[in-house]
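Single chain ahead, written as structure tokens, the form predicted on its own.
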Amino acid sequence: MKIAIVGSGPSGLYTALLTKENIPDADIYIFDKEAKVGRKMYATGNGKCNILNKNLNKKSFKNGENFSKAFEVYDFEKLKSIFDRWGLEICCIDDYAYPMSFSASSVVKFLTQKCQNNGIKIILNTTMFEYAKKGNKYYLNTNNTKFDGFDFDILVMAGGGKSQSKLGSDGSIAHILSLHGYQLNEFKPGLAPIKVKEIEGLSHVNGLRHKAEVSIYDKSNTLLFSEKGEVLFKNDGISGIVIFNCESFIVRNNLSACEIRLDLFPDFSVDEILDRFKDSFSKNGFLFLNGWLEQGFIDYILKRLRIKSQQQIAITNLKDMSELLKSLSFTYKESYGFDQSQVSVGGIDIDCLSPSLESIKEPGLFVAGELVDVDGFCGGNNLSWCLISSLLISKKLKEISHR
């Protein structure tokens, strides 16, 4: 069996290795337009490579319900066992799993070397412009004339989405598939910071972080999503892992108009904060806020409440302050662009694919990883999906090889 895999990211590398295990005599080629293997993978987990999530849950994924069986079969222990088998050591911090090296570059090097040791051919600087199917064979049209006329029994598209184009993900493979009649659901930036409409005064908190419970409400004031985490404030918006997850939820559900509310002290009620404020104010006067917040946050809160200076805080302001700290609201304006997003929301519609991610219209063609319209929240979910998609494909290839 001769197999072409387009894309040397995690789903491409995983598919090659798993398939080689299942079909030792398979002739496998990995093609990539970049000069370096797995460029985008180097940035995962801020370079530490958050490779799996210990609490895998289909609810963390767009279209996860459609692959509920896969998430049951390929749980965390099953996925980890694959790395154990390969000799890639994994350690866990809470629900996040990392390589023991805490280095994405070491993981890419490990996977690349393992591919080469198993006779898998990695062909770089090779851009696929088009493909054609003639009979049961696939042919690639690339800038590399060495492969003109090469025929493949299997074609695996693992070219990623549209996030981080500077690292190789530009959506070009998805575009080629769309020209062949595959439904491409529009790519949108996922796991990205959010720009908000209320930017006045945000310069006071630019670069500051605060733990909060973040909630999303629609126009009818219905709670849609809520999660706790650390928020990073910016001049024109908000960021941090919890915000990335909120952003993905917003764009998945096309919520062009929604409100984001931050509860900066979720462990206290409004009345509890107010009582503490009153007590501290009676003892310390206007300085009481310094026991609760950094100066930048104090200046920002005063700006939001139209209080000119900290010295002018009156006891009558304390209730408004308590309520603001429990519900600091922002109006969603837009997401930051693809280059500041970690994953793409969108991709090849799952109705075009079988449960094993094989094309319904072109048998022998498979779509893997981020190229499929499946994306997960932060915390190793998306790399987990890359591995799960590769397992689905490699299992199907094994069945095909036995026919």
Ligand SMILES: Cc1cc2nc3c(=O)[nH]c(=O)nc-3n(C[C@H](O)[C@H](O)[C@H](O)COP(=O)(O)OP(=O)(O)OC[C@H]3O[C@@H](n4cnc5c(N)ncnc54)[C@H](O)[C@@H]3O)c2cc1C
Contents of the next structure:
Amino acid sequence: MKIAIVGSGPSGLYTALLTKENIPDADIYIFDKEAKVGRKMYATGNGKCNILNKNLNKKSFKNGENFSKAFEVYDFEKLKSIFDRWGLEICCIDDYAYPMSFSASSVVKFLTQKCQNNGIKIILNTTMFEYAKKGNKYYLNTNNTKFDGFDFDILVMAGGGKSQSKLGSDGSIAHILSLHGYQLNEFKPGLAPIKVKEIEGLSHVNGLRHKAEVSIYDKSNTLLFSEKGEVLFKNDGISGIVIFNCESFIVRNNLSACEIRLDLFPDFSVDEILDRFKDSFSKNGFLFLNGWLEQGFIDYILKRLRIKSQQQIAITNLKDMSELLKSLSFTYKESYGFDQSQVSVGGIDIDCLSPSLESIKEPGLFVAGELVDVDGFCGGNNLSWCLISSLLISKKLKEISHR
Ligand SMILES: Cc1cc2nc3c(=O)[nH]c(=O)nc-3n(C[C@H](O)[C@H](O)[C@H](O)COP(=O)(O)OP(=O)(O)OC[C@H]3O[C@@H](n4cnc5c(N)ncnc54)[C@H](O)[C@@H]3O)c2cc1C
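Swap state to the form predicted in complex with the ligand from the form predicted on its own:
First the chain shown before, then all remaining chains and molecules of the complex.
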């Protein structure tokens, strides 16, 4: 069986290795337009590569429900066991799983070398422009004339999404598939910081972080999403893992207008905060706020409440202050865009694909990883999906090879 895999990201590398295990005599080629293997993977987990999530849950994924069985069969332990088998040691910090090396580059080196040791050919600097199907064979049109006329029994599209295109994936494979009649759900930037409309005074908190319970409300004030995490404030918006997840939720659900509310003290009710404020105010005067917040936050809160200076805080302001800290609200403007996004929401519609991710209309063509319209929240979910998609594909290829 001759197999072409387009894309040397995690889903391409995983698919190649798993397929070689299942079909030892498979002749596998991985093509990538970049000069380096798996460029995006180097950037994962801030260079540490958050490779899996210990609490893997289909609910963290767009279209996760459609792959319920896969998420059941390929749970965290099963996924980890594959790395154990390969010799790539995994360790966990809370729910986040990392390579023991805490180094994304060591993972890319390990996977690349393992592919080469198994006779998998990795062809770099080779951009796919088009493909053709003649009879049961697939042909690639690339800038590398050496492969003109090469026929493949199987074509695996592992070209990724559109986020941070400087790292390789630029949406070109999705575009090619759309020209072949595949439904492409437009890529949008997921897992990205959010720009907000209320930017006045944000310069006071630019660069500061605060733990918060972050909630998304729609126009009719219905709570849609809520998660706790650390928020990083910016001059014109908010960031941090919890905000990345909010952005994915907003984009997945096409929420053009929504409000993001931060509860900066989720362990206390408004009344509890107010009581403590009153008590401290009676002992410390305006200084009471420094017992609760960094100066930047104090200045910002004063600005939001139109109080000119900390010294002018009156006891009558304490209720508004407690309420604001429990519900610091921002109107969603837009995301910071693909350049700051970690995953693309959208991709090849799952209705074009079988549960094994094989094309329904072109048997022998498979779609892997981020290119499929499945994306996960932060925390190793997207690399987990790459591995799950590769497992589904390689299992199906084994069945095909036995026919
Ligand atoms: C900064 C950052 C940090 C991240 N951190 C994490 C993390 O810690 N944990 C996690 O789970 N996920 C993380 N992600 C997401 C994760 O990296 C991606 O979901 C994952 O890389 C997708 O893998 P893939 O193989 O499907 O696609 P990609 O990794 O994007 O690989 C696709 C490959 O296809 C090649 N290609 C594209 N078009 C063509 C063409 N026309 N011809 C030839 N080759 C082509 C590209 O060059 C690329 O190498 C992060 C993403 C970013 C940007």
